[in-house]
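Next comes just one chain, in structure tokens: the form predicted on its own.
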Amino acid sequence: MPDFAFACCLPGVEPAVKLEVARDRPELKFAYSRPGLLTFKSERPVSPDDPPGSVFARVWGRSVGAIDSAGAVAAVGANRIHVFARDPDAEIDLAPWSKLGPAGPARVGELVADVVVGDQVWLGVHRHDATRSPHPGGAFPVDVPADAPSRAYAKIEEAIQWASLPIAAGQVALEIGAAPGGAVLALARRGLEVWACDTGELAPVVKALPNVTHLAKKVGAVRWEELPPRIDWLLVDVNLAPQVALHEVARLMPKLRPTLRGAVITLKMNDWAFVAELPRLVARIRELGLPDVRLRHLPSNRREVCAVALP
């Protein structure tokens, strides 16, 4: 008998998930999607530990199937128990199925039960690894100040804690394409020296913090002698297609890569067919000196992917 996956994904991404996974797991049948849910169909047994087969795939796992009662997510035998819309914006009453075991932040080897709610409730379950959010629903908790300019604060945070990147107070970051300055704000607030490069205006929020240095000019246009000695974290978030952004951003790197220790891409994704492009990026981005890639669509993105680079 034929075994399922499921990959759960912000609604109106389905389409990214489905190209992704049948260039990289051609073993999985599209099978089934609502928004924000997919299932695809394997002729071998679908495991619980099956590594997710899409960046874009905010929960992955073997698939039980649509049920009525509680008595099918006891089955599974799990040791926590996550309960999530199956569409984040939507308001569907969870309480129904919040009181069937062990909630909370998922444990690496834990066996997680995933309870999706939507129009019907669909079950699935995955083992917990480091290299997933362990919160319901592949979200990354972020509180977000009512100052904020932009959700680039909530990217550059859910980013920091996907990737456990040493990100601390006292180093220097770099921000490509920085208005209105979600970033530089939550960065500058961490303790961070930080240079914003935009020619668009920085918040006054962000313009006024003694930490927070504006380039007012095109990547293009800035000078190596124009940066500072040292830059710790490189962030990229410009509105270009990815291959310019990275285009221009090579010709920083010389300058950058002796001190840098790592950077946060934000690769534009405004056609889908982008997603067929993403070996060749990620290739790209390690020709920059920084070899390890890793791609992940956070809550807080929309038509784009967060690369987190390292050397």
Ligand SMILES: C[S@@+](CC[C@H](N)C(=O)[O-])C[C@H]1O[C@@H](n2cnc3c(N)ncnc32)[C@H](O)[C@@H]1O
Contents of the next structure:
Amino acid sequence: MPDFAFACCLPGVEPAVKLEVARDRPELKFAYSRPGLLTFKSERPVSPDDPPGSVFARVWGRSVGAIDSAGAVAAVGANRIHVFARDPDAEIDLAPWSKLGPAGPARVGELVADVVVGDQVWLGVHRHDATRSPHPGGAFPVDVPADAPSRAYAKIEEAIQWASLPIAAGQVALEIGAAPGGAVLALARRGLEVWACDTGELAPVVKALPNVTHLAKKVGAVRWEELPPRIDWLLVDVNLAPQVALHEVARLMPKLRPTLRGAVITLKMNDWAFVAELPRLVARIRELGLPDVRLRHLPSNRREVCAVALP
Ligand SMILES: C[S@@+](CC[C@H](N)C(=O)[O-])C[C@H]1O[C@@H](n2cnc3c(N)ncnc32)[C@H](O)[C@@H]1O
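Other form of same protein, the form predicted together with the named molecule, not the form predicted on its own:
Starting with the chain above, the whole complex follows.
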């Protein structure tokens, strides 16, 4: 009997999930998709522990199939029931499915029933581990303040949660591609000293912070001597092709490497050919002296992927 794996992703990103699974998990054959949901057929049993077959999958596990009653959810015997909309932007009533059992963040080792609600309701099951989001639909909840000048505030907060980054007050961060300053605001409010490199203007609320310094120039024009003596965290969010952005970072690395605790690099994706490039981009990041590289399409990512890279 064939078994099935399922993936939930941002609607529109299904082609990227398919490309990665075809490349990295040839034993899985694409079976079915709706916006935000894909399934893959396997001739062997699929375990709820199956690791995600794509960095674009926000939830991944064993697919049970379409359901029309709560009984099917109970039959899974899960510790947690995560009910979420297949399309996060859709106005959808989750209430009929929301009283099936314990919701809330999953703990490591717990079995989670994923109830994916769209025009039909799909059921899957996965086991939570530290590499996955404990929240329904792969979310990382962030309270974005009303004065945040960009969605990059959420992007950096999601990256910190996902990778459990030990970012702390008193540390120093450099962001390349920092304007208008969403991520700078998030880090400055966490008590870091932040250096913001961008030819663009920082929003007044960010500019006014005493622990923010604006390097108003292109990254290629930044001289090592202009940077502070210690940089703990490097953020890269420039709208340059990833290979170009990494080339610019490589020039600064001899200065940064001795004190760097890690980097959060947003890799911009122009078209699906980008998916084939990902292994080469990871290799390039490792060559920077940051061998532990993890990729993830975070909830606030659109045509881009977050890379967290640690020494
Ligand atoms: C996606 S936005 C950055 C958003 C920002 N991280 C935030 O938190 O609001 C991309 C930025 O990259 C900047 N940029 C593009 N090329 C650059 C370069 N060569 N050097 C520095 N910044 C650059 C652009 O000016 C733009 O502000």
